[in-house]
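One chain comes next, on its own, written as structure tokens: the form predicted alone.
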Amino acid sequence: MINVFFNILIFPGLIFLSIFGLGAEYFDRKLCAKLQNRVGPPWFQPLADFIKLLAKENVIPNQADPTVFTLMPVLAFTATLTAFFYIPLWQTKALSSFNGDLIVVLYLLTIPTLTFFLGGWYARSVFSMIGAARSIIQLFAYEIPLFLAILAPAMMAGTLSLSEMTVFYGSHPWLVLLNLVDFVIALVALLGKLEKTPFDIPEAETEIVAGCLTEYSGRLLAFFRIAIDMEMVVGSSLLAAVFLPFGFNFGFAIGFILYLVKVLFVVALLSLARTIVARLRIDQMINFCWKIVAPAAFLMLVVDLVVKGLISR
């Protein structure tokens, strides 16, 4: 039972998720600053802008619902530390695990978005409901083509089981490169989730000041803001425990170095993206993912049904 909690809420759990993600932010943010030209933050920003948002004082709009806006953050946040569970992050087995885990894997991480959606349109100001429907209509764009291309690879393991994969893929490294398609849907699948530039538009600064998060402040923002530090982690976790399944088999501190690096890479390459990459229009960005990922998506889910077939004989 002691060991259970310690997992829970210390390690791999509630803390050591907290910690990574402010850390990634700060990597995500320094890697995009010197890719700009640009000094960055120092290490510990992430953690004073948490601790600052910590001691300022919740307002809550007059015309907002005080029960869906005061819930939303928080179930963000514990919808994207129950994902975490199911992962396999340094050994082929997860702290929680059974046939079907990366469907809920996949239904958790979708959580945090619907939050921002219900947060927004419950605080009842224009510039919230106008984040809060294009959070709903991008979720709608990039959701399906995140679906297939992390499907892809669990028809051709045989399994919806995340421990499961990563052994066949472990055993069938060479499978891995046929993946490499998906690995790039979904990598720009979950820029999309994270709402980081080109797919920033629901909280386009320039246009609606915040978004769905205009009226959060205080604690609330503060749960709002480490919430998407760890769904970044999150979903870079499940990306390389999908695509990138090595490094399982060396022992726990081994294991656990190459997990670290391995999500960094992922965040490395989201950060390239949004550097380099500008804001696309709503329409846009529609437009790519139903025209372009979602066709690129469903090609490959049939190709690794074809090599299943064929591996199978």
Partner chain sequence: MIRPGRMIKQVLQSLFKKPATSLYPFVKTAMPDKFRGRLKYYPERCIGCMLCMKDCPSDAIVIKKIGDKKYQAEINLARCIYCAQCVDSCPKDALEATKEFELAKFSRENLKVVCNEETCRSSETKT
Given for the second form:
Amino acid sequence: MINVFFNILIFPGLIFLSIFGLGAEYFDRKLCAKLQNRVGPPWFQPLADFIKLLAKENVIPNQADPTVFTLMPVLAFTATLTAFFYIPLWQTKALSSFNGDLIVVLYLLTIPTLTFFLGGWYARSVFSMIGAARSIIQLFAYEIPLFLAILAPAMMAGTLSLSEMTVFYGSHPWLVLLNLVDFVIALVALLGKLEKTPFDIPEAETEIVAGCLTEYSGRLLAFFRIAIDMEMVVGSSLLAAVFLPFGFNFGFAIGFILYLVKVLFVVALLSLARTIVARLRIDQMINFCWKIVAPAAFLMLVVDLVVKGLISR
Amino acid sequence: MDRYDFKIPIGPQHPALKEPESFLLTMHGEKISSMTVRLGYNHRGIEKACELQTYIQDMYLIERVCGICSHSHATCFIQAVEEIAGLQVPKRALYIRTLVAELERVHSHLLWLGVAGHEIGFDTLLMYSWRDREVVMDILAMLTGNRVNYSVNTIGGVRRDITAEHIPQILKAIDTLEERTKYYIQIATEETTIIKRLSGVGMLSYDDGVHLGAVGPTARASGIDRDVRRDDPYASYEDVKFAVITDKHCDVYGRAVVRVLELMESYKIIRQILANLPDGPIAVKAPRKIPAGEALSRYEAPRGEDVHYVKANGTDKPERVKVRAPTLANVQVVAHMLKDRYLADMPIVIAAIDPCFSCTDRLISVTDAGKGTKNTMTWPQLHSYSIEWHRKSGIDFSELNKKFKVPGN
Amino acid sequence: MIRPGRMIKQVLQSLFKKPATSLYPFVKTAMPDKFRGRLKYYPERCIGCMLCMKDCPSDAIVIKKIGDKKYQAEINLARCIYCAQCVDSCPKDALEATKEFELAKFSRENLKVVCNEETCRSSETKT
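The structure above corresponds to the form predicted alone; please provide the structure of the form predicted in complex with its partner chain.
Full assembly next; the chain just shown is listed first.
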């Protein structure tokens, strides 16, 4: 029992994920700065931001719905944390797993976006409402490619459990290469999910200030921000588990370091992507996702089906 | 305006705007159905302040009309004063003025490129172009002493001379900048996301541009072949060869292309000036009291045509100074360009005219919020209003009025 | 060739370059020679013509007679716009623009500097 609490609250649960989230944010910001030929923030900057926000006043707008407004950051925080438990990190076995946990993880990862939407919508400010509308429109654009891109490897493995998928790819390492296109698609979708350039449309600061989070301040904003950081880690861990399923059999120490490297590699790819392109417009983003990314994901699904048919024969 | 329309205020404080200005957008979903511009958040009363100070003091005040094109405003003002005073400015001084003007254009256009990058969410472009802008800023600091507000002009010439050691340094910097500019031209014409965000956005046809009185790169990107440097040469622009860049795209992309190509022309001008720099004095002595007269001076600032009007009355203070900053001419076209466009295009369309709102705010109109009526007052009206206002609070100026014979009463 | 991510080459090259940012308070940059910083007043050269006062756009300098052919300057660094017109106006080079620019003080009062023969000499030895 104590072990379970330890796992949930400290390692690899709440505390570890929060610290890793802040660390990943630092890594992302520092790398971005380096790529832009800047110096970048010092290592404690994300933590300092978090602590500073905790100390700030919590302002709830008069016209906002206080219940929804305050509930949403907590919901985003817990949803990402829960999703983390089903992802295999440094061993083939996740903290908890059952057949179908892949679907649960994907849905839990959708919840933060929904909380942005609800939080922004119930803040009743024009900027946050436009941001909320945009984030929900964007959700429909990237979610399907993401699901398809992750479904294809799952179908290949013949299971909907993430832990069993890692076991399958452990015994068929060469099939990972087949998923490379899906990896790229999932990365693009993850950019949309994390609202990073070129898909930072819901929080485009030069257009709608901070989008859904415009009215948030103090502790609530701090929790939203750490939830976004954690979402980045969880999303990257998911991609690492599905598309980079190697190095699970070397014991804890090496496996753990490999896990960190894999997640930071995915984060680095996201940072690189956001430094080399401009932000798209919402209509362009929808076009891009539906006309290029989603068909590509479908095509890969078909390819995977064919390959699976050939192998099983 | 139907049920689903709503209004969003952009400004006076908004991340897309670097200066306070208010744009009220009526939105239909993501589309802008109409827009109203409200100027006046940055009114500093510079024109009036100019009347209270001597010409020498005004020089530094006028320079502070704008931070980025400080040399433009200062030169424009001083040209008018010199014309009234009938001063023959030495050739070397004119060359140095032109050199600083072109260096200023280079830094202003590079700054714009970065701002444009930021407005479309391309922060790497911002960081890189501003990093490269430091090269020209260092050159300006070396030539004039400071990075902004160069104060290089004085009535009758310039204050700072160029020495022989400066020339190779400038040439070296120009070579670096030229190489970087070529890279930005390549990026601007080959990066998909930039093209997607810029082309077809903020359309301004030739006719609309002429009709709404667009100036500078905004006009030239709509094919309006207009440039004060060529049409009405001042300083030493007569002696240099350069092309006036125009573009047929008529959109924000065209404006970006015009600006980066103008950078290349500026490098050409700078090289010519440095090659043909005449010897001689850098200033003639100017009288403190400027004889009565009036002059209108035009200047092609990086943002467009800048117009200064100066009226002198024989004292050491001007009687009237009028500044028409280029943004005032261009701000009208923004509302036109944004109609039926996406909200996402708003920042880049506003940024595409390279706005400088604090330069623009010369005039305020007071609107009665309750009645919605606007009131314009003439000088006699304002005068009698102030007497009336003081009388109500118990001070009677009517005696004083008779003594001094104020115009209008 | 039109494609997304056209800047990737330079972006990746930046990874191995030194950052362009200079870490200002720790690393100081030299000001250019013509920099117009804090004014320096030479009381022994001053003839009290007060041209600097007349030309100052912001009334930042006041010259006072404190004795026979002795003058002192009261320079308000908060008002000064560092145009160095007074340096140009001065017929005897009694004013000079230095390269000093870090002039922030905790109080407005501290920005008022009085320069005469005693204070200027002592401040010179200090800096």
